[in-house]
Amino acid sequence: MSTALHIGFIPLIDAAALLVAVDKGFTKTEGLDVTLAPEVSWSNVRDKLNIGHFDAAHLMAPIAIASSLGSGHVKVPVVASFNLGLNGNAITVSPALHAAILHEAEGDPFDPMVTALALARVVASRRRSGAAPLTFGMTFPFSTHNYQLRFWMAAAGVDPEEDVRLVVLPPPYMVDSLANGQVDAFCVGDPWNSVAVDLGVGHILNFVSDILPRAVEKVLAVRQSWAERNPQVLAALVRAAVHAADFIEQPENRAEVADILAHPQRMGVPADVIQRALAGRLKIAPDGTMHEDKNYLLVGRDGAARPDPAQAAWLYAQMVRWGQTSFSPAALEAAMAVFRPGLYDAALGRRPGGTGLAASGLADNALADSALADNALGELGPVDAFAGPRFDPRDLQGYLTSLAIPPRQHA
């Protein structure tokens, strides 16, 4: 007898492992009967997961952390035992802003420091002339897009709180907002960057993989209480997602994957747009200019699917930096404990003691598998960036105080 699950997602390419797991039958093989529910906004996904309308969800990694900490909303501890994707975002700008940035750029226009410094000069020029601040769209206050935009700007001295406006827009509304002049730029995942380019209303300025080579993006999230009650079901869901990620990462399967994702009930965009993102070779300008990065979107290869608590620590650091929460060692530990590599390993039979949550410590203590434990520090992966001080989760306060734009005071 199969187990029925209701899972929410946003129509983005980094939901691919979840969508393919269902549509190719990997979930059915694991004894799961999954109903996928498309949503427009991340707040909808978060709220429906939190109150139990969804058993699991395609969720932005920072939302899982914020929910677990009770930052910006009610506190509902969330577990992430599978990364749906690393990277996959881009910064897209209007033709007018693109021309202004290129006019000010001194060096390689694909270098994020070159574009950030050019943006700083554009911002200064607009201030002198009395023009309104530039408006950048991002998907949610607790989002990778918000933090990646801020990190990029701040590296060149642009203060995202003072020098520009950041506004929240659901991903499917980004392109229309750019076309209508309501925003000058946005940061979002594909297919929406590519759609803007194909419509002639935007230029992709930078891939986020050029800013942060390995940036966790979306996770397969479940409530901690649900995970404790359903360890075998969670393990089965992880296994199905792993099989799907392996399928997606095979180049010979890209056309089939793109057709699956292009379906009107999934993303409803042309399959060739999806294939570009999967291959990491995107059209970045309406004139057909292409830019390629093999790490543009990592779905499963190179260890991308296994949660890394260091990535959670970096996201928590951004929350502290921009005044969304205050720093405490306990909160850092709780943030890192959202990402559960032990559950991922257990689901695949890589840890002794079975596939249940007790094998990874979650059933006994939500923080027992914390990556802050001395024996786990060596497992943390690097969180590199194109600029700024070296990030070390063991010295988060040192990292924050060494940033050019210091942390904001949490209200």
Given for the second form:
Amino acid sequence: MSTALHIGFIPLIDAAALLVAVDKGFTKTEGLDVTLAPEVSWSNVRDKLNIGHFDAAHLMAPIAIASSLGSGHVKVPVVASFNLGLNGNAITVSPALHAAILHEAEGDPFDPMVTALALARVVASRRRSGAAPLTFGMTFPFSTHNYQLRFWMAAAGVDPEEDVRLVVLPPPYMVDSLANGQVDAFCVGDPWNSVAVDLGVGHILNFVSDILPRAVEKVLAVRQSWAERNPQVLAALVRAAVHAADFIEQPENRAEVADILAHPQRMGVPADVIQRALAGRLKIAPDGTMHEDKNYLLVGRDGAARPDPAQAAWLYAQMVRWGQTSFSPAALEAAMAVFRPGLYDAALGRRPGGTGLAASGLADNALADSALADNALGELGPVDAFAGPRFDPRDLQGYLTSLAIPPRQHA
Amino acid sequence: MGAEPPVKEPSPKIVIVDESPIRAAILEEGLLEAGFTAVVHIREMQSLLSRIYAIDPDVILIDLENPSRDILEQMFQVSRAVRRPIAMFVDQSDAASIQASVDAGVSAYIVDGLKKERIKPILDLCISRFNAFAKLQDELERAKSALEDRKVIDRAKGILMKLKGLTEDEAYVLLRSTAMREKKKIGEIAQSILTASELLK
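To test you: the structure above is the form predicted on its own. What is the structure of the form predicted together with its partner chain?
Entire complex below, previous chain first.
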């Protein structure tokens, strides 16, 4: 008997592992009958997951954490036992801002420190001449894009709240807003960066993979209460997603994957735009200049699919840094417990002393124990960045106070 | 004739963010009838936040098909861009209300300070008007597709009459019995006749 699941997603390339798992029949093989529901806003995905319209969702990692902490919205604990993707975002700027940054750049413009310092000089000269502050678009208050933009500019001393304006824009509106001057730049995932370049209204300035080499982006999220009631179903879903991620990462499958994603009911954008992002080879300027980074988007490669609580700690640190929440050791622990490498391992039968979920005895209230066990494993990955002090989840406050722009007070 | 406002305090300022002018009109009319006199409809999504700040509403209603919902989430944040933070009318105690509003396809945001008992009638009205609109649209769709079917069936009958020398009634009986035998709709059988006759032209 197959289990019916409703899963929400936003039409973005980093939903690939979910979409391919369903469209290639990997979920069916696992006994799951999945209905995919495209959504138009992260608020909708969050709310429909919260109230149980969705059993699982393609969710931005910081929203999963904010939901679990009750930051900015109702508190509904969520767990992530599969990373849909690492990286995959880029900073795209208008042709005018691009020219201004290149004019001020001293060194390799692919180096995000060079562009951040150049941005600082552009910001300063605009202030001197009385020009309006630059406006940057991002996708959501609790978004990787918000934190990545802030992290990048703050490293060069640009205060994201004092020196520029950051505004939320739904991804489908990004390109138009750049074209009509509503924003000077944006940070978003693909296809939108490539669409802006193809239309000649934007230049990709930096890949976020050059700013943070391994940044968790989207997770496959479920309510914690649901995970506790349906451990076998969750494990089956993770296995199907792992299967899909492996399939996507084989270069010979890229054309087929791009065709699956290009379908009007999935993303509805040309397959070649999708192929570029999957290959990490993007057209960065309207004149056809290409730039490549094999880590542009990681879907399961190099352990990318396995959740790392250190990544959750980094995102929580950004929330504290920018005043969205106040620091507490309990909240840090709760944030890290959203990411469940133990559930990922258990789904694949890799948990020590067990061969699969049943053998691991991971049922019902064992979930809370497994979260503790996950964190006690001490196998947190490093969270590297292009600038700033070394990130240490065990000394978050030390990390935050040693940053060039110190943390904001939470109101 | 509008009813008296439900409370003596001044009517809360309500903004409706909806790209559908018909649905917004239906909702606005309902609100006015219920005595909520300060209602503004925003149709244009450009500069949404600055428009909302200019109006300075107590309540914002937005349809869930609108990607701009994420823009409103920014209003909860304390920052220079945001003048006064807004809380959403959802708390854990009101699961039924949340469920009903998501089902109806609408979401409400209220400015901190507005009493819960004042928002409830607004939200209830909003939910029922959204549901009424959805029903209306559904009926319209069905009427449209019935009309389409009728046209296709008429053309298929014409083809059968011509090719097989049948009367109109006989052509219809043939269509209907074929549909029953193949467990399909008459419209589908008629459509396949049209397709076949196109191919055989």
